[in-house]
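Just the one chain here, the form predicted on its own, laid out as structure tokens.
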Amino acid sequence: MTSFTTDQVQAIRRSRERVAKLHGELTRYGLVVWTGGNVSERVPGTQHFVIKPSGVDYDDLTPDNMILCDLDGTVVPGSAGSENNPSSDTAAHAYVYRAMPHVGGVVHTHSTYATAWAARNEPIPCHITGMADEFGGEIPVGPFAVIGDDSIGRGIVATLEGHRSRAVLMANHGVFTIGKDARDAVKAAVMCEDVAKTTHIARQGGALVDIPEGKIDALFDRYQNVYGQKPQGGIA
């Protein structure tokens, strides 16, 4: 079994944790059905990776059966829960990983609405302050690729590369979202499943108007740097 410090055993139990209770947002605001989806993070001081195990119910997922994997997404003899396979798009997780350093949570999920707009190949447009707030501009759409190997992520990395937004709707197959922790992802995926349900039932009522040239940029902004509340110590 690889050998860890004990600071990274604490990091890597943190992260079990962190992981087995997130799964059960993704049920709480109705983004997956049976054991679809998935939530991973890169466990914070060490080469390696949580998530959960596949087809395993939500109401069964523990710290102890999450499974932990080095970045190229193979599973670490002897840790718990690796008697299991880990979730089917484990290789495309592992990808962001290696290609996008600053990614410490990753997030797959079929939610409805914003599966929708990928069975069509439509990236949500930005016409919601929200969603120029969260998202920068329009969550775009990444090309086909089947589960199986890394050519998932490789299109995950792909699309958003250079791009504001930590979602992508993957051609013809669901949503995924990325962040600097577990929870962030998230994020990502709920309000990405909030806005494409309301920009869809917005467009049943006619044409969709623009935000004012140069707000989505200004939306952005405060809200990545000024909303919210000051970290414990800072100043007042």
Contents of the next structure:
Protein chains: 4
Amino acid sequence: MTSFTTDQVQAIRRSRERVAKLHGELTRYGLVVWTGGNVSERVPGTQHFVIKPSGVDYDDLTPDNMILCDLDGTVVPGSAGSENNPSSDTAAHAYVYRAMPHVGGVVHTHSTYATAWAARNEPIPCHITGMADEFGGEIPVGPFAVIGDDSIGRGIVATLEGHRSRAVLMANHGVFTIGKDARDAVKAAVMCEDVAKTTHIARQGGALVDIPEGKIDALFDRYQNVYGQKPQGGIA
Amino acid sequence: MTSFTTDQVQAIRRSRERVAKLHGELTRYGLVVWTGGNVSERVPGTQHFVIKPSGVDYDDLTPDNMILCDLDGTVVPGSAGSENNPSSDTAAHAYVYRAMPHVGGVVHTHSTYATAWAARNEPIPCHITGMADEFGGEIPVGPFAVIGDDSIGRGIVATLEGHRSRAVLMANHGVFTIGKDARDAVKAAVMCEDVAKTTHIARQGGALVDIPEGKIDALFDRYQNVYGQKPQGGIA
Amino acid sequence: MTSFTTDQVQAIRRSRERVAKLHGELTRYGLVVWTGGNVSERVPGTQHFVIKPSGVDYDDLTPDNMILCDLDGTVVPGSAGSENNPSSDTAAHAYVYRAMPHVGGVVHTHSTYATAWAARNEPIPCHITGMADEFGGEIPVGPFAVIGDDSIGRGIVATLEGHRSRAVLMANHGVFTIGKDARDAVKAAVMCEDVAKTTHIARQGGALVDIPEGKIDALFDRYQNVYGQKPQGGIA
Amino acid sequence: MTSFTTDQVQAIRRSRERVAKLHGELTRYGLVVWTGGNVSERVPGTQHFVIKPSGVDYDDLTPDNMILCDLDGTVVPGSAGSENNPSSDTAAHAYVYRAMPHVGGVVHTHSTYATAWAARNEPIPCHITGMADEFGGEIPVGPFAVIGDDSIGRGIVATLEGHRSRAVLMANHGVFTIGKDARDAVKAAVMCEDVAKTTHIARQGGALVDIPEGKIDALFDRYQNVYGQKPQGGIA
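So the form predicted on its own is up there; where is the form predicted together with another copy of the chain?
Below is the whole assembly, all chains and molecules, this chain first.
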């Protein structure tokens, strides 16, 4: 049986609260429909993460029905919410947490415009400065992979390792994002759909203009270091 | 005069509550405007179904103004809500319930992107895994048919019999979906519009990439058997 | 000074309440931004109509700040709300009420998709049955006209007289709709944008299929006579 | 240390309240995601302006966390909210207030359709009368410029000086708008996205029709002088 220290119990509670609440950002920005999409967070100071249950309405998500898993994706027996199954994407989240120790949050959606690029297996090119800020260049495409083994997790990691983007379009599927915590990964999911939509619409209207050489790097460097109320530094 | 057992009365009440509430999902996802669209549910343990009244505002739908019909689409005299007319699509719903005994719910909308494919009489091709999960392949087109006889109902049944899709695009008209109950049919309506939109946008941007051979079947089989908190099994 | 009977005073009050509330449908369906768009209603049993004030926030519209005008578009001195100016489109509404005695409501918006067709001076063709139901065929384009004289009102009337459509796209401008009362005109505005959007998206994806000959007439005739809880009969 | 008269203190309070509240219009109209976008207002009777803090959630904006800056963009030490950083676009706002004394409000967004035109470095042409009313012609494109020096501010001013438009598309970036006060600049941001969207969709469907010669000027002149409850006169 798994036992936790008092500090760990409190950290788990805080992650449950954050993860439950952050799912509201997915519906606010229209990134998900019905019970699709999921957010998880690595619980600081533990070898566990918290993730959404499978097939539960967004209106019914609470800290207590979030599901606590170890890094193999196994539900902690007897923990709150463990009477339900975790998200069917749990294995992919677990793979990412095992392979990328600096990642503290993972999000998956089938948001419309990102998935449209994914259906063409086409990376989103970087033609707007806000995308340079957030992703440091294009958003790449990962391999076609289906649920049932480690292939989705491996595809995410193989694509994002050594890449500045925190988002990957999985071929014919949807988008996975990573971040230093769940909120950062949710932000990446929101921004990914935003740039997927803007860039799609821009290109439908005619030829896109390139950002001048060197400026994408400059924008990314500045944004990762100075934006917001305190240095964020992305997940690098 | 129709008489019901106590169990049937309670089952009718629960269907009224579910059907009234599920209409809120149509507005939440923007699948309907004004008083368009309708949801019905076969009442378990009876030869009846419950459907939306005609021309009543979505804000005003309650369990008590849902309308109880027999499987010929005739309103049960004296039942709650029977002072109003049932949806003008009632005959189509009734036909489906008579012809497809495994169907427990039917939904009709003119949702924008699904209707756009219908205006071209073009099936929605399956290029995204979420669509393979939910529909097992393309969403087919049914014949052109107008209200006034059984032709809409016959068109729905003729198209969906022997098809894995729970959604059919009726030519130049809109979409009908079926499910094991009303909630399942509403889910199909929500997912149909979602994939209609994503696939439209994807194709506007360039050529779609095919899902590898055999994978659509594999995705559909898995999803129908293991997704969610308990086996769903679709309506098959 | 204008004097009204007790019945007229009550009818004016009811029109003020309906018109104020119906503006909420314009925002609900996203047909307007900022203070754009307007709804008016001919007050039954009077020679007057009620219309939105100019440049007032949608959040601040109430029955008491709706503006009462005679059929020349002149504000009734001393009436509630008369310290404000009426909508800058008041002259166009007044012209319609004078010229078309069967019209009881008028709506004007710059809703996105309808205005897009208007910017091309292109009628919206009828390829979906819901449009046949509601408009009986294409939605026509009226002449280019600017505020400052009767030209907008004349353009609306000249285009809609003898046409089954209750909506007209004014060239490079936006849409005006008419109805038997304000609610009916608002419905036409909602449905016009809905079909403008669906038909635009449908055509972007490829060639539209025609509705079989004779079926548009059949659909229109049925819908005008039997839909809803009681015969509506359009405004004819 | 900066000292203010009682009147100035009250004027600052009112600007804080207006600016905090006006950010709600950016989310209402979907012009921003996450913490992007910002509104500022020159405080009447002072050499200061109020602006949004950097990286704070829209839900958490209040009059007290708006940030008071002098016209060099330096935060007033010890003022409410000064524990946070001002928007990273503060230097651009400050530049505009210094260079354009008639400007009382500035807004910046990455709204989808405006940014799509910006990604092509293409001005939005004027084919709809509502755009002629509001902007008096096309919405121009400013130079590519990045945060870090005065280049964004200089680009805005160089483009808008001598132009009737209150909006400028900054190349590959987004939109800046100016107004006589913050509300007027927010209105310009809302209208800019509206016309960017309508004109994009219109052109996707075919060739746009020109507004007759001379009519754009006539529309702009009328709108700036007579619309609304009292003369507005734009910012001229």
